[in-house]
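A single chain, nothing else alongside it, follows as structure tokens in the form predicted on its own.
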Amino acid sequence: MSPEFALSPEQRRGVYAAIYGRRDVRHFRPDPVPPSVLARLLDAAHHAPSVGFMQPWDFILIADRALRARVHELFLAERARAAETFPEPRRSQYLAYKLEGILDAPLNVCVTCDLARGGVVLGRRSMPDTDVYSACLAIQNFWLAARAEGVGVGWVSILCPDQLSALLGLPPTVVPVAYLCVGYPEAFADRPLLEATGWRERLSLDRLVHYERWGGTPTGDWAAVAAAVCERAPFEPPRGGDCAPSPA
């Protein structure tokens, strides 16, 4: 073990607390996010890693209620179309969910990706979609920093990208990656909404970890890793599950 570069236990707990306590927030208080806090969130997002240091992200800050109302109309239309893909009773359950806070949150943020930024980017030739992946890392940084500041974030994915691009006047090479509702939440839920209401279950981590190749089993030195994965992750509150108990 080499703890030379590790954060202090208190700092590590803070990092894991932000990760495990992050939620997709839909219910907001009207209190605005102070400029200094918002600037910290944006700066955290801007310090995300990116392939070839391309930094493909931009952030559109939207407070105008009339503009947000037009985005909300796009959401309602897409939600109606999506509802048709579910049979009953799933359709009614889907329509009963509050899946956005576009008009409730004091701020909306659209995170975009510039597909042409940087020209020929080091490390992107074999995986050209790494520009979008990099933008997603900025979104995650923003989200975790927000949780650390007590700010809620909700990602609205039920939007047509082309319609949103036209509404926000995006250039041809720029695509929207995330439309975020941002503000102080009424509360942070203990569990994600879709997990708590039975829409989907959290997958068991031990079933998602493979060793050396797809489907590889934990033999040899991997056995200790498998036992630790099955037990729980560091600093995570104990959870119920179907893993066998780790050896004492």
Given for the second form:
Number of protein chains: 2
Amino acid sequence: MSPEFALSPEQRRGVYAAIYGRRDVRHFRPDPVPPSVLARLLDAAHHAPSVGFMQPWDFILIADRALRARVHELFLAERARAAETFPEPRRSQYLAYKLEGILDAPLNVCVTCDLARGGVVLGRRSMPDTDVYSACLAIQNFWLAARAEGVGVGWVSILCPDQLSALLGLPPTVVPVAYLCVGYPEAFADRPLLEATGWRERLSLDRLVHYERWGGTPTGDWAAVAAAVCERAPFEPPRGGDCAPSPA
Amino acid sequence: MSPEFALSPEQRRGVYAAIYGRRDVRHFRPDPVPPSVLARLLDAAHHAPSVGFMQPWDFILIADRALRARVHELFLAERARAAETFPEPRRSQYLAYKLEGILDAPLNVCVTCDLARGGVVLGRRSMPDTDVYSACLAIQNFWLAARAEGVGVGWVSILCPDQLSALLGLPPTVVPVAYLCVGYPEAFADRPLLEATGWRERLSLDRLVHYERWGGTPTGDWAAVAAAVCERAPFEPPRGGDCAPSPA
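Give me the form predicted in complex with a further copy of the same chain now, not the form predicted on its own.
Full complex below, order starting with the chain above.
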């Protein structure tokens, strides 16, 4: 069945290929991303949904090596602080991971959220954080468009937001949401680094799906959905984790 | 040029078609989403990036009409409260908008974030909200995969999170991030409702791109990027807003 507004099978395959093939990239080639490609990624991000059409995002493009070196210093300091939260042998494993490509990638992009953009925003009263959520949706658009273009993106969250804001000169109402390393990757790995190296396992999807309420089991018509969640659908790649019955 | 890992042109076109053709849908047909399609959307969401591979999301699937009626009552109460924040004529315009499809859509999905999943999470110390950010990235995967399948999604943010948590029986460490209406749409509009009806304009992308620091202008090599941001790239549809020079 192909509903009226579905994309063609090959285009649909492209969407799933971007979703499943996307990785957090930390190993980059030095080749620059062409301006036309970068513009497409930014425009894709700009077409994310946003609460009340707020469009609270901005994009700071950073190539200057001295500036990136300062960001990298902030990263190293935060990484050292974070290492203390892990007991051995996790601490050593954590410190051995390459978790960023700030200096390797030819481009860094800071995506921000302007908390005050446009005054009173429709739909934001009950859930005020939907402004930052909107910026996250833009980031995922950027990430998936990048994967489609063969461009790698890595998100560095091991940075102190206040230090980053000061370094980039952000106004008081603007917060950094993501600091991204962007460039052509050496490879797109089959699996996330933390999965492949045994830091954490991929959870089994069926344990994350609830029916009608938290912890609700798939009774009645839901049984067919629960079965489909456990089957391999046409556009799906193999996935980690056996599908087990939902916990009672 | 087609870099080594880029998707094929047709697959790439699919990614951009999903990004540009996605809408916040409020008018649904009653036909159910087949289990195999729903499973693909959930699995796409589950393959979003997450901080420290935390995978903090859960998905509560809701079809029960009585339950949806209670959510709809919560929506109406919040909408009434929010209406007071707009002076006329905006208040009447706000109240005239159809902002949800809770009862029309055959399926509602609440996407949550478990703030305590898996203990200490790698990469979350400096930016603790990256757990909720991860859930947002999963939501955008779901939304784009849905667009590819011809399925509409509408995000209802006019709900009190505490009331929703109580209604769905969420544990204390789990917060609702999005309440989604899901089903086959009557149409995918060309433009967002709030843009088409003059509530807000789409911002011009070039005003949202900064170079090297907040407010930085495109000097040197950045001139080519700034020009590309203003040009129509091959995969782009027409966009609203003329491209104007960046403010000084």
